[in-house]
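Take a look at this single chain in C-alpha cells; it is the form predicted on its own.
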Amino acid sequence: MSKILVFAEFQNGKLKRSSQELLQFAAKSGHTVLGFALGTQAGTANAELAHHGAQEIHFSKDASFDMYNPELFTAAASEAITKTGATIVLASASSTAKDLFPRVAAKLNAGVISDGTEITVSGDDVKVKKPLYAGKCFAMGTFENAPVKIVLMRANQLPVAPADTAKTAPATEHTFAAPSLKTIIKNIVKGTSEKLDLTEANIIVSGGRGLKEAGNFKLLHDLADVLGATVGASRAVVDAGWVPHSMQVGQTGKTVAPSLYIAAGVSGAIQHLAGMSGSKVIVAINNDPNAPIFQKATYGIVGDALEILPKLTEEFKKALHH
C-alpha cells in the first residue's frame, strides 16, 4: 500500500475546495492518505483534513509559512515527503503549487504532471489527463521510474461529498530545517475581496466589452451577490483597465471549471474559451447571434446584457427566496 500526501491550502481559515477534492479522491484509492499543511492556519484547521479523508496529518504551524517563500516551502515539502515515505503527492494546480512542486521534483528527482483534469490511481500506477494547446487536444500522462509521482490537479475537476465530521486522524507537528534563504518575504499585499478565487468558485459571472463601461460591472456584482458567485472578466476589459488582472478568465488569465458560468457581453475569443470551456453549464448573453461564445454555450440569450442582467438578478432573487 502506497502513501498519498495531499498538500492542503487554506483561504480565510477554511480548507479550499480543491484540497477537499484531492483528499476525498485519495481516500477512495485504497492507499494511506496523509494531509500536509503549513502555516498558523494548519494548527487550527487540521480537523478539516480528517473530515475529508486524511488518515494522518503532518503539519507545521510555524508563522514563517504564512507567506509563501519558494525556498522555505521547497525545503519543508521535500523533507515531509522523505520523512513520511509518500510516493504519490497531490496538490491543486494553484499558483503556489505550480511554483513549489517543480522545485520539489527537481530536489527529489521526482516526476511532476501539472494541470490535470482527470486522474486514476491503480496500485502504484498513476495516469493523468491534461489539456494541451489551450484545450485543443488532451494528453494522458504517466510516470516511468519516478520514486515520487507529483500531480497538480485543476480545481473543480473531482466530486466533493459533505464532510464527515465524525472522522479524526492523528496529527504530527514537524519542525523543518530552515535553509539559508536568498530571499525574504516581508509583506504580501492582498485584495480586499472575501469572495472565492476564480479557480475555486462553483459559480462565475463574467463580463466583457458588451458591458460598455467599467461602471456597468456593478450589474455583475449584484447578480454574483445573489448567487454566491465570483465575478470574472475577459481580457479585453482587463486590458482596458476596467477591472484588475486577477479577474481575467482565459489563456493568459485563469482557467476555471465552475458548475455554472454566466458570460455577459463576452464575444468568446478563442483565448477566453480556452479558460472556461470546462464549465459544466455555460449561459451566454450577447446581442450578436453569431458570437463565438454561443458555440460553447449550454443556453444562449440574444439581447443587451445591460437590460438582461437586472432581470436575471430579480428572477434569481425570487427563485432563491422561495
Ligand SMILES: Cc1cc2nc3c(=O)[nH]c(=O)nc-3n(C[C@H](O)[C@H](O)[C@H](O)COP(=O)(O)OP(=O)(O)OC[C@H]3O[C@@H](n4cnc5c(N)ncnc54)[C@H](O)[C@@H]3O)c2cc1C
Given for the second form:
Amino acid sequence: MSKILVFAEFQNGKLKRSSQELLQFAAKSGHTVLGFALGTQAGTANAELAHHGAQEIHFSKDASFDMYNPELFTAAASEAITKTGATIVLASASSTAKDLFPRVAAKLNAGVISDGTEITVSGDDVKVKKPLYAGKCFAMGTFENAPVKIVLMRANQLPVAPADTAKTAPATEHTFAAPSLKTIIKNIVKGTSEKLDLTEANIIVSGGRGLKEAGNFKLLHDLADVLGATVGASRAVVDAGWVPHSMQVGQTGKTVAPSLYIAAGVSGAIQHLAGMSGSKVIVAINNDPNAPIFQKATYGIVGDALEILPKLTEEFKKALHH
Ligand SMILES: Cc1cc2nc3c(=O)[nH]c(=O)nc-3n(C[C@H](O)[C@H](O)[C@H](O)COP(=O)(O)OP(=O)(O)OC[C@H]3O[C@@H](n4cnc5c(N)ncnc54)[C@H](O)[C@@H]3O)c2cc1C
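Got the form predicted on its own; any chance of the form predicted in complex with the named molecule too?
In what comes next, the whole complex appears, and the chain from above leads the way.
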C-alpha cells in the first residue's frame, strides 16, 4: 500500500471544497491518505481533514506559512513528502499549487501533471486526463520512472459526500527546516469579495459586453446574492475596465466547472467557452438567437438581458423562499 499526500487549502478558515474532493477521492483508492496543511489554520483544521478521509495528518501551524512564499512552501512540502514517504501527491490546480508543485517536482525529481479533469489510481498506476489547446482536445497522462507522482486536479471534477464527523486521525506537528530566503512576501492584497472564488463556486452568473455598461453588473450581483453564486465576466468587459481580471472566465482567465453557469450578454467566443464548457448546466441569455453560446447552452433565453435578469432574480427569490 502506498501513501497519498493531499495538500489542503483553505478559504476563510474552511477547508476548500477542492481539497475535500481530493481527500475523499484518495480515501477510496485503497492507499493510506495523509492530509498536509500549513499555516495557523492548519492546527484547527485537523478534524476537518479527518472527516473527509485523511488517516494521518501532517501539519505546521507556523505563522510564516500564512502567506504563500514559494521558497518556504517548496522546502516544507518537499521535506514532508520525503519524511512521510508519500509516492503520490494530490493538490487542486489552484494558483498556489500551480506555482508550488512544479518547484517541488524539480527538487524531488518527481513527475507533475496539472489541470487534471479525470484521474484513476490503480495500485501505483496513476492516469490523468487533461485538456490541451484551450479544451479543443484531451491528453491522457501517466508517469514513467517518477519516484513521486504529483497531480493537480481542477476543482469541481470529483464528487463530495457529506463529511463523516465520527472519523478521527492522528496528527503530527512538524518543524520544517527554513531555507535562507531570497524572496520575502510582505503583503498579499486580497479581493474584497466574501464570495467563493470562481474556481470553487457551484453557481456562477457571468456577464459580457451585452450588459452595455459597468453599472449593469449590479443586476448580476443581485441575482448572485439570491442564488448564492459568484459573479464572473468575459474578457471584453475586463478589458473595458468594468470589472477586475480576477473575475474573467476563459482561456486567459479562470477555468470553472460549476453545476450551473448563467451567461448574460456573452457571445460565447471560443476563448470564453474554453473556460466554462465543463459546467454541468449552462443557461445563456442573449438577444441574438445566432450567438455561438447557444450551441453550448443547456437552456437558452433569447431576449434583452437587462430586462430578463431582474425578472429571474424576482422569480428565484419567490421560488427559493417558499
Ligand atoms: C488570445 C485570446 C485570449 C482570450 N481569452 C479570453 C478569455 O479568457 N475570456 C473571454 O471571455 N474572452 C477571451 N478572449 C476574447 C474573446 O475572443 C471575445 O472577444 C470575448 O469573449 C467577447 O466578450 P463578450 O462575449 O462579452 O462580447 P461580445 O463578443 O461583444 O458579445 C456580446 C454579446 O452580447 C449580446 N448582447 C448585446 N446586447 C444584449 C442584450 N441587451 N441582452 C442580451 N445580450 C446582448 C450580443 O448578441 C453578443 O452575443 C480572448 C481572445 C484572444 C485572442
